[in-house]
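Next up: just one chain, as structure tokens, the form predicted on its own.
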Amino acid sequence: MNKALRNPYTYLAFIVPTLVLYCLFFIYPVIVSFIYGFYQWDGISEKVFIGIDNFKRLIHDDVFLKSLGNNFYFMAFSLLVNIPLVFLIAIMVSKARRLRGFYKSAVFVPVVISTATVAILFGVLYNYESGMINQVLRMIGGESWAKEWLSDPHLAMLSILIANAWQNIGFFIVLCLAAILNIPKEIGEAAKIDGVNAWNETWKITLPLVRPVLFVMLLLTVSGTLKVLDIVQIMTNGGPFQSTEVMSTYALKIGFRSLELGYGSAIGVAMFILILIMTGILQRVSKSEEVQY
């Protein structure tokens, strides 16, 4: 066995497969879109070369730029609602004596769902007649408080970013609760012992120390804002009247349904450039510095 840890091939053996696959579904994909973007093509006929029209495009395009702004409405309520409600409930379940790992498992069983799950089961949540959110409503205020929570444009993104901070909040709990927990006892106990109470033990020790963990969650949530497509694919499928459009949908539609696939590439071209602009801007603003305790 130790011989054949010592044997360079044996480490190709497990690098090599994945580094074709890699680069088979992720950097050749990538690489087309580039390329795919500056062509009118239906995917059938001949590819036309017409140069950056595709991007110009773009800025002129309403549907694109509304859909870009309900990608940073995505991301806005994440990082102004997820993250600290993450931080909250993470330091909650670190209190526990009691269940704790009961209260996160409870937590994470949201993450293990598909998203096509929680897609429908919201879907049922937030049906007019027999939804569970109406039929309580009523209950409370009567039939004009039942709501049309899909097919009014104005509750539609909002009730999408309640069932996906729903199945991917626990991720980062779990996530933010592991580093709340690494944190030596000794700091915590010499804290109580220099009279700080809990408040400021939360906000000038413990967040402080939990830094690097949130930054890598701001970096997920980030990137995963702007690229999101399933749940809104499944649930809407960007209407009502495109209020919950979003880039990938828009892509999609564009790209296999109107068969514009130079201009779909340049769509996602866009998105792939915009993540890595705004995760760049991250990195140098919010550097990650390890924690010495």
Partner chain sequence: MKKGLTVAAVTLMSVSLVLSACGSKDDNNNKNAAANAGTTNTSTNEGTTNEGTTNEAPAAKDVTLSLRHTQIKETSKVRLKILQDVVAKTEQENSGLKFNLEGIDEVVNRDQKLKAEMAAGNPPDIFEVFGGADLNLYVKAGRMLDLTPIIEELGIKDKFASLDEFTIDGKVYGLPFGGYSEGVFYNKKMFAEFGLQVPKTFQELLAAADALKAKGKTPFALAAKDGWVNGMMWNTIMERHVGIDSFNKLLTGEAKWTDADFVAGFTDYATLVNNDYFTKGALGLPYAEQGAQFLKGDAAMVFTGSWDANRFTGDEAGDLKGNIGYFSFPSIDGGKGDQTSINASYSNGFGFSANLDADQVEAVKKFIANFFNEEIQKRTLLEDKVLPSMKLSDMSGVDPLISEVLTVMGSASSSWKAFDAIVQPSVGADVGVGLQELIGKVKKPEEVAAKIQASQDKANAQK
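Now that the form predicted on its own has been shown, please provide the structure of the form predicted in complex with its partner chain.
No partners, no molecules, just the chain.
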């Protein structure tokens, strides 16, 4: 038995299934998408090689640029609103003396619900006539307060972002909370003896110590928001008039509804490269410094 474990082929045999699946469902699609990106192809009839025309078209495609912008809006919102909120709630929960378990479960519940369900749920809440949000607003401020949440191009994206935040922050809070509770108590006690106030404790002790977790959150947020599909697809399907289109919904539409699989692949390739670069930069940055007390 020991001999077998020393044989490298044993280990190879164990990872082969995963490797095969990984190649089949990741490496292979990525490679063929790269190749399809250079063709004009409707998915069924003959492919026509057109060089980098698809990628040239990409740069001048208003809708693609708009969807790219929406992805960045998505990312910015998640980074600037969600993450601070996550940190705030995590600290509040960590300070709670009683019912901490309850709070923890409460914020985690939305994560357990599937995104499709959340999207439909919020669709109902946002309904102009009968949605709860508008009904409450009408009660407070009258008819003029009611908003066309999902059908006004200025509000639709924000409405999606709120729904997305509601669902996603729970996971991050639990992550962050675990990191905060992991900080040795002595540090907090020592600080208290030295007369550190709550603000400084949070800013100078807690935050630096949960840095690794913050970077994980950052990484997940950046890659997650650049590839987001489901919640947008279900809540607005990119509408009204493509104002909430994100890269993946656009790629899907171009590839399968307009039957331009070549161009759709080119969009996919652009997404792939973009996410690769962004996460690459982040990882570089995160390695640079680590704090320890």
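Between two forms, the rigid core is defined as the largest C-alpha subset superposing within 1.5 Å. Numbering follows the first chain given and starts at 1. This one's a predicted model, so the numbers in the text were calculated from it and none came from an experiment.
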Original post:
Superposing on the rigid core, does the Cα of residue 277 end up 2 Å or more away between these two forms?
Top reply: no
